[in-house]
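Consider the single chain below, provided in C-alpha cells and representing the form predicted alone.
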Amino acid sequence: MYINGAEVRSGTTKEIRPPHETAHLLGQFHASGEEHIHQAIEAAMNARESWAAMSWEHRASIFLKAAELLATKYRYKMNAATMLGQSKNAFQAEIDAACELIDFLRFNVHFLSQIYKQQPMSPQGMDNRLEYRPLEGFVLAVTPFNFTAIGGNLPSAPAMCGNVVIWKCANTQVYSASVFMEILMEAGLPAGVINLIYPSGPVVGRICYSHPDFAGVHFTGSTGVFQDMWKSIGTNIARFKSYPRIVGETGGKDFVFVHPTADADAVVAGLARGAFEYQGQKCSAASRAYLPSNLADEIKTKLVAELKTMKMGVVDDFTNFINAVIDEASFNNIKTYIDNVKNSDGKASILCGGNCDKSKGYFVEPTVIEATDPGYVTMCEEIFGPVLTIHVYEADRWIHTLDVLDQTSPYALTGAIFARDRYAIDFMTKRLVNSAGNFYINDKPTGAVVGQQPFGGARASGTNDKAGSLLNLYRWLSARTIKETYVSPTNYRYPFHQPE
C-alpha cells in the first residue's frame, strides 16, 4: 500500500497470478485492514489544506511530469505490468496503460486550465470572479481491473482539482496500480494526496460512506455495486459536511444495429474488433447485434471465418489476438451463460466458439450466439466476456427493431449503427438518442479517445459525467463567487426615497 507517501505492508498477503498462466506466481500484495483505511483518511485530511492552497500551475506540473515519465522511463514497465496482471496483449496494453493514461493526464490539465479561465462579467464599479475550490473533504476513487488508464484517471482527476484521494483499486489490477503510484511519487506528488489501499469493497464503503469528511466517490464498476454505494451514501446523508458528489460509470449491454443498406465487410470488422478485443472485457464492448435478413447470411459466414483465424493464448506470444479473462469467477460466470444456451428451448444456439478451458489459464473461446428471441438473456444481461449475441430481423421491419433494441436493456453506454443510407443514419441517430452515451456511426462501439470522444453513459450505465472532458472535472470543483465593490454605498436610501 501507499499511505502518506510511504510504502505500507500489512503482512497479510494475497497472490498475484497471471490470468493466462495461473501456475506462475507473479507476486504478492499486502491486503488492507480497517486500520489502513482510517490511516489513509487521516493522511489525506492532513494533506488537504496544503494541497488545496498550492497554486494550480504547480499541481499541473506534477501530473504533466507523471505523463512524461509514463511516456518514456516507465512505458514498458507499465505495459508489462498490465499485460501480466490483467492479461492484455501488447497492443491493448499500449493503447490503454500508456497512450490513454498519458492522454488523461495531459488533457485534464488542458481542460482544467480552460475551466479556471471561465469568469463572470464585471460591470463598471465592481469586480466579479469565480474561485474554483476543491471539495471540502476527501474523495474515494474505486477503480476496475479492465483499464489501467481508468485506474489512473479516477484518483488523479480529482487530485488535479486540488482534492485529496483514497484510491481503492481492484485486486486484479494491483500490479499496474502500484506502478502508477511509483510514477506519481517520482513526479513529486506530495505525501497524503493520493493514498492507494487494498481493502475489500464492503469494508471501505462502510467506513468511508459514514465519515463526516466524505466528499465524493469516483467509480467505475458494476451497476449493482454503484447502486449499493448510492443507497449507503443516501442513508448517511445527514452525517456529511456537504452533499457528496457521486460520479460513476457502470455496466453496458452495448449494441450494433445493422441497417439493410450497410456494408457487410465493415460490419464484420466492427463486430470482430468491437466484441472480442481484450476478450470483451470492456464496458463498451459490442455485446448484442441486430442483423437485417438481407445481409445476415453474408455477415454470419464472414464473421465465423474471421473468428476461426483468431489465435488464443499467453500475452508474450504477440500472434495471439485473444488472451485470458480476468479470474476464475469471471470464467465461471461466462461459461454458465454459454452452457445455458444448450438448454434454451430453441431461443438461442451457438453459431461459433463456445469452448472454455481453465486448466492453464482462464480461456474462453470467442463465442457467437444466435438468438431467435430478441429478449433472450444474452441479449439483455451484461456478460463481460468474449461473447456476442446476434439477432436476425426482417429487413423491412428495421424501424420496429430499433424500438426493440431501445427497450431490451436497462443500459445506455455505447452503441453503433452501420448504414449507407444517410436518411436512415439521421433517423436512427435521433430515434436512439437515449440509448447510448457514446454513439458510433459505421464504426465499432469501443475505443473512445480522450479529447475526441468523451466517455460515459446514462440510464443504468452511470451518471454520464464523461471522463476525458471538462464535464467530469467540474464534478470535483466547488465554485465560490466573489464580488468586490470599488466604491461602497454609504446610505441605504435609493433615489426613489428622496422627496420630490
Ligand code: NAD
The other form holds:
Amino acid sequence: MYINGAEVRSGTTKEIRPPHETAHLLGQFHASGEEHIHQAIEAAMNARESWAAMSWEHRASIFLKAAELLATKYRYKMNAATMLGQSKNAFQAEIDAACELIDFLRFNVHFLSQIYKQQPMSPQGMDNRLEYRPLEGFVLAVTPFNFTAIGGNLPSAPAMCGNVVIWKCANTQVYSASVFMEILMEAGLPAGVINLIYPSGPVVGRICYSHPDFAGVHFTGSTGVFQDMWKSIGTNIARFKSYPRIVGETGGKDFVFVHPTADADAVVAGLARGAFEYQGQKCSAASRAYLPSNLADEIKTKLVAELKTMKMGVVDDFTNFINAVIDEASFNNIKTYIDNVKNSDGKASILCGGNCDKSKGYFVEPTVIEATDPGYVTMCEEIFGPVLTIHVYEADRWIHTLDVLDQTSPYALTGAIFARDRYAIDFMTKRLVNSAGNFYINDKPTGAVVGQQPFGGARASGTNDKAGSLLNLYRWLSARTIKETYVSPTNYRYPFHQPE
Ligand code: NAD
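Following the display of the form predicted alone, present the structure of the form predicted together with this ligand.
Up next: the whole complex, starting with the chain shown before.
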C-alpha cells in the first residue's frame, strides 16, 4: 500500500498470478485492514490544506512530469505489468497502460486550464471571479481491473483539481496500479494526496460512506456495485459536511446494428475487433449484433472464418490475439452462459467457439451465439467475456428492430451502426438517441480516445460524466463566487428617498 507517501505492509499477503499462466507466482500484495483505511483518510485530510493551496502551475507540473515518465522511463515496465497482471497482449497493453493514461494526464491538465480561465463578467466598479475550489473533504476512487488507464485516471483527475484521494483498485490490477504510484511519487506528488490501499470493497464502503469528510466517489465497475454504493451514501446523507459527488461509469450491453445497405466486410472486421479484443473485457465491447436477412449468411460465414484464425494463449507469444479472462470467477460466469445455450429450447445455438479450459489459465474461445429470440438472455445481460450474440432480423423490419434493440437492455454505453444509405444513417442516429453514450457510425464500438471521443454512458451504464473531458473535471470542483466592490456605498438610501 502507499499511505502518506510511504510503502505500508500489513503482513497479510495475497498472491498475484497471471490469468494466462496460473502456475506462475508473479508476486504478492499486502491486503489492507480497517486500520489502513482510517490511516489513509487521516493522511489525506492532513495533506488537504497544503495541496489545495498549491498553485495550479505546480500541481499541473507534477501530472505532466508523471505523463513524461510514463511515456519514457516507465513505458515498458507499465506495459509489462499490465500484460502479466491483467493478461493483455502487447498492443492492448500499449494503447491502455501507456497511451491512454498519458493522454488522460496531459488532456486533463489542458481541460482544467480551460476551466480555470472561465470567469464571469465584471462591469464597471466591481470585480467578479470564480474560484474553482476542490471539494471539502476526501474523494474515494474505486477502480476496475480492465484498464490500467482508468485505474490511474480515477484518482488523478480529482487530485489534479486539488482534492485528496483514497484509491482502492481491483485486487486483479494491483501490480500495474502500484507501478503508477511509483511514477506519481517520482513525479513529486506530495505525501497523502493519493493513498493507494487494497481493502475489500464492502469494508472500504462501510467506512468511507459514513465519514463526515466523505466528499465524493469516482467509480468505474459493475452496475450492481455502483447501485449499492449509491444506496449506502443515500442512507447516510445527513452525516456528511457536503452533498457527496457520485460519479460512476458502469456496465454495458453494447450493440452493433447492421442496416441492409451495410458493407459486409466492414461489419466483419468491426465485430471481430469490437467483440473480441482483450477477450471482450472492455465495457464498450460489442456483445449483441443485429444482422439483416439479406447480409446475414455472408457476415456469419466470414466472421466464423476470421475467428478461426485468432490464436489464443500467453501474452509473451506476440502471435496470440486472444489471452485469458481475468480470474476464475469470471471464467465460471462466462462458461455458465455458454453452457446454458444447450438448454435454451432452441432459442439459441453456438455458431462457433464455446470451448473453455482453465487447466493452465482462464481461457475461453471466442464464441458466437446465434439467438432466434432477440430477448434471449445473452442479448440482454452483460457477460464481460469473448462472447458475441447475433440475431438475424427480416431486412424490411429494420425500423421495428431498432426499437427492439433500444428496449432490450437497461444499459446505454456504446453502440455502432453500419450502413451506406445516408437517410438511414440519419434516421438511426435520431431513433437511437438514448441508446448509447458513445455512438459509432461504420466503426466498431470500442477504442474511444481521450480528447477525441469523450467516454461514458447513460441509463444503467452510469452518470455519463465523460472521463477525460471538462464534464468530468467539473464534478471535482466546488466554485466559490467572489465579488469585490471598488467604491462601497456609505449610505443605505437610494436617490428616490431624497427630498425634492
Ligand atoms: P467490479 O464492479 O467487480 O469491481 C470494480 C471495483 O469495485 C473493484 O475495485 C472492486 O474491488 C470494487 N468493489 C466490488 N464490490 C464493492 C463494494 N461492495 N463496495 C465498494 N467497492 C466494491 O468491476 P470489475 O469486474 O473490476 O470491472 C468490470 C465492470 O466494469 C464491467 O461491468 C464493465 O462494464 C465495467 N466498466 C465500465 C466502464 C465504463 O466506462 N462504463 C469501464 C470499464 C469497466
